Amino acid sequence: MMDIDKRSLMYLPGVGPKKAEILRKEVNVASFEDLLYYFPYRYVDRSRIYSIRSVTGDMPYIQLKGRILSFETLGEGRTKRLIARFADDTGVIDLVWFKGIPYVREKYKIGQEYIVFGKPTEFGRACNIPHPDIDPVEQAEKVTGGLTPFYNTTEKMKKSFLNSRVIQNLQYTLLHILNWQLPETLSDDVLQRTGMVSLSEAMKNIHFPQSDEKLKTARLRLKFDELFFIQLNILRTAAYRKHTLKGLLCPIVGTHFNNFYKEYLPFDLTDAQKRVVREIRADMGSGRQMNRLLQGDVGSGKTLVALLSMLLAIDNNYQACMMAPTEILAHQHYVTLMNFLQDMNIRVVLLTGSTRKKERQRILPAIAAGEVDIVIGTHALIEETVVFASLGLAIVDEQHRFGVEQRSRLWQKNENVPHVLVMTATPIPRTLAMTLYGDLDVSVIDQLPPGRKPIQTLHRYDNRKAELYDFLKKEIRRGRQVYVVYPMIEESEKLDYKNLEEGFEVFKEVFAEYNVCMVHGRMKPAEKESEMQKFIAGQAHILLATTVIEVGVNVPNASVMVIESAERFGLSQLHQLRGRVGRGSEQSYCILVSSYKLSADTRRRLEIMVQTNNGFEIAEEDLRLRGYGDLEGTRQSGVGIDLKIANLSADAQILQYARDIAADILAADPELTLPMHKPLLDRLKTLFAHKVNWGRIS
């Protein structure tokens, strides 16, 4: 049987080089296998034929049977269109084409009987059907056989005559060439245990469903397949790493750790922080390489846990480093660590893109000679000029903002792979964590430090600004500071900057007796830093900003976060922004300002923000509302998630089931060397052969 994953689509009858190139560029379909796994996004029941008299403009797709009475071309240039009068025994309806007019005139004949399929639209008081599918009545049996698949197509594809109907025909041609038989990807033991239909049966019924029931079983099989092989790959990679990668041994809990814990700790650790520190200590003392994901809401005390981990490395004569995504955040981590460490004999340096050449010439040899204990930095840390004497622990903050290749260059700084702690304040839903970070051990800080009050979140409409301004003035009089955040969306950047600048003028006028400053992405770094410092130092009362403050600014005195046009932000982003306040012991507020006209989904998003401060609940809801594809960072996670049919929010049970079965198989046959598991090994090689194995990285 041919290797369908390697067979170029240009060799499929009806495709050719030109169409193959369009399919590759537009929808990433390049091989026979890619086409088979290009699934319909929905199905329409074509078993019913409607009468023209019953057609209304709000109906979904419909099917008619009748004759073309006449053709007429109207309009000129861009408004040119072809209209066919189509009739059955009950009435007449217009069929309309704006493109391919000569082709339609040539192909369809007046007086012949056809089956017409399309979506009616209302035009004036009458209905018409633009660009319908038309088949001779002799083919009725073929086209009206129940569920018809619909495939996503782009404008470029349609212009090259690659519409949904053509894709369907190509699927039929391909399956026919393959004799409707595909090599099985699951082993017999998995098929028996799950009771799934064969891959051939599933593929046939996903593209040409014989019934609703058969479509359901086909979907289940293909979703299971997709999730099962991702989990099998992740768990196999994790097992391989645990068995083969020796970790740097850090058994000593020594002077630095104990001294800091007893003398310098600013407050008692929460039970959650203590639990996580115990997990990290066990990892670093085990002789295996630590690969741990630390999740915790903004303000939950991750930086303190990171510092204790670094002190463990230092007690065992290793260096530690911490990489942050922005200079502001790296600088903040540096200041925070220096405040924690006070006069302890720990040598800490900051290395970012804007570190001066003279300073670099002093810092780099010191790192290479082992005279520096902790290096805090940005991407600058992964430059080849940065050489460590003995890097024992690498910490990456807000890791989803780094591409995996960038992170991998950090781990290559040592002959022996250092321990890895990946931190994120973006709560990751369980299903996403299992798929993106399934090979990492996960720690969660799910408590706020003592004395912190939950942030109170309110939703206000933008026609009630006067009340909002009064509330802000009251908070400022109490000695507090205020953030005001404006959206910054690429498509409407000019408009967004205009809104921000207009907002700045309004705030300067309304709050004339106070200092108002502004920060946005178009500013020069020095200008941005200067404005930011005014706010951090308390010289400015109100900071207007775009989402540059989403990650990294810690101003305990700022107690109010106003989010303008809150309807334009995703849930996780709103939650991240809200986390910028509530850093002190005072009651803090987050005020979501939106227009009155909101879609049901948007209203639900804002309601969730008002109802809960729990980042994990918010992340689960965000996944449910938006789907995993939009969640920040998943595309550069390195696992190469490109789900064709499964849905992480809707298919959590299938995912867990797939993971359990994958774990059982690997427990019995870790290398998949048993003859019965050959299909699994072959499929893994096909699926993951073209991907770099980032499993060793994080």
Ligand code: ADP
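Positions refer to the first chain, counted from 1. The model shown is predicted, which means the values in this text are computed figures rather than measured ones. We call the rigid core whatever largest set of C-alpha positions still superposes within 1.5 Å between the two forms. What changes on going to the form predicted together with this ligand:
- With a cut-off of 2 Å and the rigid core superposed, residue 262 has a Cα displacement that falls short of the cut-off between the two forms.
- Taking 2 Å as the criterion, residue 670 does not count as shifted between the two forms: its C-alpha moves by less than this amount when the rigid core is aligned.
- With a cut-off of 2 Å and the rigid core superposed, residue 72 has a Cα displacement that reaches or exceeds the cut-off between the two forms.
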Contents of the next structure:
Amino acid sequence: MMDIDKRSLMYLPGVGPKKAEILRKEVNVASFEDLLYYFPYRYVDRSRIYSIRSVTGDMPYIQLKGRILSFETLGEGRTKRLIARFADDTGVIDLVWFKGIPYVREKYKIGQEYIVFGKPTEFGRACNIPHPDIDPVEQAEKVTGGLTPFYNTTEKMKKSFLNSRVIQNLQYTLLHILNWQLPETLSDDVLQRTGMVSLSEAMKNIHFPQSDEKLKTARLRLKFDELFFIQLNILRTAAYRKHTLKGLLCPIVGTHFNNFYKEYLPFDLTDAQKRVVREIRADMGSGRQMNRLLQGDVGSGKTLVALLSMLLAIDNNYQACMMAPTEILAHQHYVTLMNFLQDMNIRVVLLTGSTRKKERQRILPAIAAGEVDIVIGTHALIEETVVFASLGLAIVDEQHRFGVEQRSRLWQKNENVPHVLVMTATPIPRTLAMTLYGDLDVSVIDQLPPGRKPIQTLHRYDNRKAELYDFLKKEIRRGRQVYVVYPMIEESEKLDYKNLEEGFEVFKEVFAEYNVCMVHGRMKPAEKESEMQKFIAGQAHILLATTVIEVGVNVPNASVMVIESAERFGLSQLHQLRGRVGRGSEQSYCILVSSYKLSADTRRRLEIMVQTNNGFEIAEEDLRLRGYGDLEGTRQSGVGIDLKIANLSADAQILQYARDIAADILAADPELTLPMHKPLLDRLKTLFAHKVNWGRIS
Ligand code: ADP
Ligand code: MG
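The form predicted on its own done, now the form predicted together with this ligand:
Below: every chain and molecule of the assembly, starting with the one above.
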């Protein structure tokens, strides 16, 4: 059976090389096993027969029972169609075919009793059923046991006669060849404990449900299976790492940390910051390697936590580095740290893509010789030329901008793996965190520094610009600064710049008495930098930008964020942008400007933004609206998990359950070496052999 699993579908009766190629290309189904795991996306109840008189165009798929009265071919060329008049005791309806006319004409007989299955479509004042499935009554009663599965198919598949019905037939052929028996993936103890049905039973009922109830238990079993093995893999990798990777010991809380804390810290830490610092101290002093994800909404004060952690490393004679996703942000971190540390004897350098060659030649040997304590930088930090004398702590800020691989290169910079702190302002829903970063310990800063007023978010349509400008002028007169952000989407780059530049002209005219500056991705770094500085220094009142300011920039006096074409941004992106304001003590505003025409989903996104400032709520909603595969971060880091049946948002409970069971098993048998767990180990090996082991890297 194991061998049969991996066999190419080409060898399945009814498939052949051509269809196999189409299935592989279109839906990534290449082997026998792939086919079995190609699950239906919905089921239609075929136990019910409708009367023709009751049929309306808004009905979903339905079944009729009757006889064909006559055939007729109408139209020419592209409008050519075959019409069958189909009748039962209550009325007559047209069945229509635009393709395969000779085949249909040949196959179905006038006067014979058929079961017709299809989706009624409004046509003029009447209804017809295009391209129905037709079975003789006796045969229909054999194949249709009530619920009929529907498989996703593409246009190309349909053109090659690979419709949903055919896929189901292939499933039948395959399961029949396998004697309806599959090797069990779960071990007996797991089966017993969870009361799940066997894999064979689940597979049979997912493709050929015998009843609603059996379908339910089949789905549960398969969802559990999927989530369980992901969790088992993550937890096992994490346990392995905890046992084998030695952490660099940082037990000393020394002069740098203490001095800074007592003498230079300009404000009290929030309770949340204190708690997180304690967690990090415990990790770094434990002798185990720290792998911690620090989540904190924008403005919650992660930078300070990062700084204290770096001081801890320095107190223990290690170096620390902090990697930011953009030059502007790295530069700002550098300035912030220099400000905090100006009176302390700590050597900080900045290393980015635009660091001059001469400067580089000075910095790199200093890092290698251990003459530098803290290195702040961008991607430039992970270049091979950067060698540390003794890197003890690597911090990654706003980690969603970095791929998993880039991060792992950072921690390969040392013979010993440094402690790793990954900071993110995009809260990751718990279910996703458990699946993607399940082996990272998680700290959360769930509190903003005191004195912040919640940001007010408003939604305005773009035909009322005059009011918006008046409002902005009022705020500027009160001494505030304003961000105006334009969307930037790669495909239509030209258009985006046009919007931004036109906006710039308008703002310069409307706000003639004020200073307006502009930043975008096409500018040279130096030019960007100088425009940004104008705004940071308070010389410019309005900053127009593409999303380059999305992450991290801190200008407390900027209290208004205007987002143009807000409908073109994703939820988490909107939330990130909003986080740029609300950092001072003034009331801040976020104004979402959109056109009047909005899709239901978009309207919902903007409503959520208006309703809540809570990043976690927004992340959960984002997951619900977009599905996990699209979440920023999973896509960018290239670790999109290919879930075939489970849904991270809807199946959170099953996920938690699967995780608990996996944890229990590993607690008793960490290496899965007990004979009774052999099926689990085997399954892990087949599932994760060829995939990136993200459990290990992130
Ligand atoms: P983020 O979590 O988005 O990176 P920052 O670290 O940039 O947030 O902090 C936002 C602002 O809040 C900064 O100006 C910082 O100096 C300030 N801040 C951080 N912690 C505190 C605190 N405990 N009390 C008052 N202000 C704080
Ligand atoms: Mg930050």
